[in-house]
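Consider the single chain below, provided in structure tokens and representing the form predicted alone.
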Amino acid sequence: MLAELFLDASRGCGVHSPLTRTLLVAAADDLARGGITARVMAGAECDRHGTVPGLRFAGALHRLVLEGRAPTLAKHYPTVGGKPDLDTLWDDALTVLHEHTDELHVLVTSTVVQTNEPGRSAPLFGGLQTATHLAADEAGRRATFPIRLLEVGASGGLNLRPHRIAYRVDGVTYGDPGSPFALDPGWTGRPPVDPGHNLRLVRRAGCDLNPVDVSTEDGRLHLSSFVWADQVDRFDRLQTAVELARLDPVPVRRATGPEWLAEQLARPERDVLTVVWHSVVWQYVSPADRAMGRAILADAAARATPMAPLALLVYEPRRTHTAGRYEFQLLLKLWPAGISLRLGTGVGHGIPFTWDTAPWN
């Protein structure tokens, strides 16, 4: 039932976004009563959980606010200088829903949720440092390997330049100290290797079923609309990441993950560590594509050598031993070394993050 999916999405907001939670709870009630939300969401009644229709609904409203076309609602949205009044939020949202029903319907039914959260570059940076150091140790190299970074589900590609960010931790700056993008990664602990070494990314590429061109205003608005509107720090971080991406473009190809990976991993690349990376995309991938992707990666892993190593680095939610609870884990596999580690845990947006290395079984 669509209303249940809205309520499920509202629970995902938790205490992190009272505005989005309030909006989705009210919209779920309106859906159940056959109100205007049902017209906006027409055709989405059978959407599966992974398409997150509630967040598409919230994102469509946010986009109108960002474009300056919903002033009644904008006064509640901190991303445009507003201050939420949760008691009157839904009444003002209803005005916008009635005024822009058809347009909101098009936005909701023609888009997919894409947060492309640049905060995930912080655990990625530490994971890449770990991978290249371990690969060098296994190969008996004094210098670390340069890295070829391949991102599946890259969206707008905002996490394809982790080496170009300044990570400021307790008065120490890692990464690129001259970067226009400075980030407090919120680390507890540190990676299992020294993150102060120069991280060399010699090639970068990404794929996505629905790539976002962040060099355009439409692309920036698309990604911005999916940031919860009362999380101004995240919103500002996204804008800075988009500007960095415009200065350092990395095209994202429209392709399925398995199709693209098969091409990219067709042959080992000597003297380079190839890292396959993805973050918070697994839930959106079909079971068939998951199985195919695993098979392609296993085939490439069998061809890896100490001087042409391969790594899988992922940041995805995993169910813990506590019933019904998920946590986001940074996981690393390295071939042919056979190393398999859980490097730490964090929140969905990558910040904060706790480094705690243990075997990944």
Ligand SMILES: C[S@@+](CC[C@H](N)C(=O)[O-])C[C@H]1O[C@@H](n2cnc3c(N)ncnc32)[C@H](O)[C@@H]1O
Contents of the next structure:
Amino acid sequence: MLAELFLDASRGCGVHSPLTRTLLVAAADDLARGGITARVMAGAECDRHGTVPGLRFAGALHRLVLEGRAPTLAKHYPTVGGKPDLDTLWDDALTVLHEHTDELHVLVTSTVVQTNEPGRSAPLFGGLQTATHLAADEAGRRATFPIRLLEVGASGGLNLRPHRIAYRVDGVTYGDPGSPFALDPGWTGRPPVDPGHNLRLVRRAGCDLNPVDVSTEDGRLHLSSFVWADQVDRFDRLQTAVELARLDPVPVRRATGPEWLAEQLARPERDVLTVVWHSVVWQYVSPADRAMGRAILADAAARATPMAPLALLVYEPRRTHTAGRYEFQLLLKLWPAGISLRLGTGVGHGIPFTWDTAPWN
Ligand SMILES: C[S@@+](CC[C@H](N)C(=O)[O-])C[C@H]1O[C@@H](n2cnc3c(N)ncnc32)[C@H](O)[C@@H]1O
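Target state, the form predicted together with the ligand; input state, the form predicted alone:
Entire complex below, previous chain first.
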């Protein structure tokens, strides 16, 4: 039931976003009573759990606020200089829901969740360093491999520049020290290889069912709307990542993951490590696309050679057997080496992250 999905999403916000949590709890109650939220969400009643309709609802309201078209609500939103008053938030949201019902309905039913989170570049950076070192060891090469990075579900492609970011950790800078985009990745421990090496990304490309063009104001607003509005640091990080993307554009093609991968992986490429990467995408992918994606990857893995290696690197939530809850894990598979590792765990937005290598079965 939709109200339960809203409550699930509110628990996901937890202590990180009291504003979004309050909004979703009140909206769930309104949904259960058949209030205005039910009209805004009409047609989404049968949405799958993984598609997180609550976040589309919160994102649509945030979008109106960012556009300056919901002044009653804007006073609660730190991303536009407001300060949340959780006691009056829902009353003010109701005003906007009534004023913009049709438009909000179009927004929530025509979009998917597009949390394109540049913080995930930090585990990606360490994962790429690890993959290229291990592939070189396997091939008996002294130098690491240059990398071809293929991102499935890239959204606006904000994670296609992991080597162009300055990662500041305990007084040491990894990545690109001269980058206009600096971040503290909040690392406990370090990747299993030295992350101080120069990472060479010779080709980068992405695909998405619904690519976002971050060179446009519409694209920037769209991605910004999915940042929880009381997380100003994350909001600012996204703006910096968009600026960097405009300086260093990388194409994101409109395609389903498997059809695009089949094309990209048609022939093994020599003297390059091909890395297929996805983060927080799997839950949105249809069962048919999942099965097809697995088959295409298995086929490419069977054709990989020590001099044309292939890696799968993912950052996705997995339910742990011990705690029975979800945690975000960075996982690496490498072919033909047959290496399969869990490199560490972190939170949904990639920062903070704990490096801790173990076999991945
Ligand atoms: C939550 S966003 C994550 C974006 C990005 N990977 C990140 O970590 O910042 C999920 C993305 O997966 C895309 N997606 C879902 N199913 C897909 C499929 N079958 N093929 C390609 N992209 C897909 C959605 O369009 C959406 O942009």
